[in-house]
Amino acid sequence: MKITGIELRRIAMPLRAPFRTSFGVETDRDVLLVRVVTPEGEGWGECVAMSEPRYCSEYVDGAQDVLRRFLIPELPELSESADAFAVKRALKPFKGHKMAKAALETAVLDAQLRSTNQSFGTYLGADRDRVPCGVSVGIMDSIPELLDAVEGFIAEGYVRIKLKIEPGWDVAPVRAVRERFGDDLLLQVDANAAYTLADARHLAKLDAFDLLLIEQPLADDDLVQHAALARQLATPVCLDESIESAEDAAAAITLGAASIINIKPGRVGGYLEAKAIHDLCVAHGVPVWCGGMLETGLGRAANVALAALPGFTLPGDTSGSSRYFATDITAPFELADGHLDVPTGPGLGVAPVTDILDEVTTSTEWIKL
């Protein structure tokens, strides 16, 4: 497949409701969407980077900075064989930015497989035409205000509910969900690395509240002290932030400092590293789900394919367009008892509406292959 060109594209979607986690509160999502164009069509890619390196190194405008200097200068070496295989390889020398890479590997995947009318979903080795969505909800600035939330969402038909947690805010919102809705809610929580093992003692009074389990509780490089803290606490510890690749992934089973991972594709560099990811998972019995980075409908199309291979086995944040955005850039991704339906269209099986994307749009930059 050749190349002849990819835009980067910046738009600007305001989020419905701020979204406060650990590190910082967002109300908005600056987006860089790769788009790669081919005689045959094209292929889009979202970048789940940040406006600002809070949830790790990576942000927006590095992440087009990168993909501009020294990724898309990659992929005319390739000439005619420009697949996402060998795309990945073309990109390997070049040390992190998994973010800006997915993105680029993503839209070469799309345009792909939409040459060979084959689904992410099929390719993937997706074996479900729906899955179940779970939904991530934001610190609150109270207790009530969270329960409405809550109960807001378990209205919705989500099946499971994910906490974010910080010092000072941990033990109290949990019990008051627990209390409100009863055991058989599916509820987990997320630290996104505020805490440290000093703090194993604290988060073990979690144990009482019969989690799914606990992610990310410690820093993100430290593997080490992650199984230390999961020998003290009975609630399963999920890494995130800390499994970039399939070798963290294997590195932080043998250490025993996880028993549930969190597979994020932007994190990991892409669906071809967070397939291999799912597969060495499978391979040692842990259970994996999808995580979310608040994706327009571009990105959460490929994630709910992704969600739909066997391994995944707990509902991801793969929630319905509404969850985030008023309108989304493509038609919406909408809940159904609970699930949301598995693309079956060409490639991601979705494509921006021309009106709203243009309308969100910020800039574009062309660039010619």
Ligand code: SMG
The other form holds:
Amino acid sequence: MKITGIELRRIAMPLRAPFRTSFGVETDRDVLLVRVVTPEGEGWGECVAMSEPRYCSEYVDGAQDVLRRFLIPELPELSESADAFAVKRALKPFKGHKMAKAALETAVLDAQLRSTNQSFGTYLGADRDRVPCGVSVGIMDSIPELLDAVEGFIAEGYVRIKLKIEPGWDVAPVRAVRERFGDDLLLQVDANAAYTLADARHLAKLDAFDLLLIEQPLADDDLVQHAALARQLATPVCLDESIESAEDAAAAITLGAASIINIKPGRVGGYLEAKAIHDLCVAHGVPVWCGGMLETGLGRAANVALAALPGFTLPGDTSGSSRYFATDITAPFELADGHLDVPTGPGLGVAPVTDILDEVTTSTEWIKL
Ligand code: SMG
Ligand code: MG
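Now the other one: the form predicted in complex with the ligand, given that the block above is the form predicted alone.
Shown next: the complete complex, the earlier chain at its head.
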């Protein structure tokens, strides 16, 4: 496949409500889209980097810069053989920048699969045609406000609730949600690295609430301390930010730092690496689930396909479009009976609605190859 040009497009998507985590508040999503153009067609990739480097070191302006300056200029070397694996190999010498790399690789993979008439789900090895959906619930100002939000999501059909936590907002909200919605509710928490090992005894109080898991309690680079914490908790420890590659996942499993892994394709450099982590975890009997980065329909489509692989045995943060956006740039993903259908069309199986895309576009940059 020959790539003739690449468009870097920025869009501004207002969130329906602010989303607060232990590291900050999101009110708008500033998304970078990568569109790869070939003689036969095109392909889309969504960069999940946030506006500021708070979730991880990447941020959207930086991602656009590294794509323009270093990553995209590698593509002409591939000439006719630019498939997703060749792109992954070509980008490997550049350190880090997993989210920028993932966006480019995904756009190439989408173009490749559209040209061979294969869906992401079929290509990756999905064995289901729909996936159960969880929802991530931000930190709120008060417990009654949180209970109202959770009640609304349960009414929409979400099968699993994830509460964002931080010091000062952990045991009390978890207890309140458990007491109000009962023991059958699938419930988990995500700290986004807000604690230290000194908090182990406090975090052990969460053991009383039968959580599915606690996600990323400690710092991103603290595998050894996560292993020490895991030994002190009955609640399974799941890693998100710490896992940027299959090697990281192997290390975490070997050390006992995680017994569950959140797979986010953007965080690990793309769907090929995500699939490799899935395969590794299946081989080790480690359950995985698909994380989310407030994606538009483009990123969501690929995530739902990934979440349909056999090792994804826990519900993911694969919510419907309306969780974050009043209007999505693709046909909206809508929950049915707590599930989303895996797209079946070629490539991502969805495409941006031109008028809506143009309306939210804040800039475009064309790079001719
Ligand atoms: O897409 O529903 C989503 C977001 C889920 O909580 C979510 N993501 O650490 O898992 C996580 C966070 C990262 C993004 S927070 C701005
Ligand atoms: Mg997380």
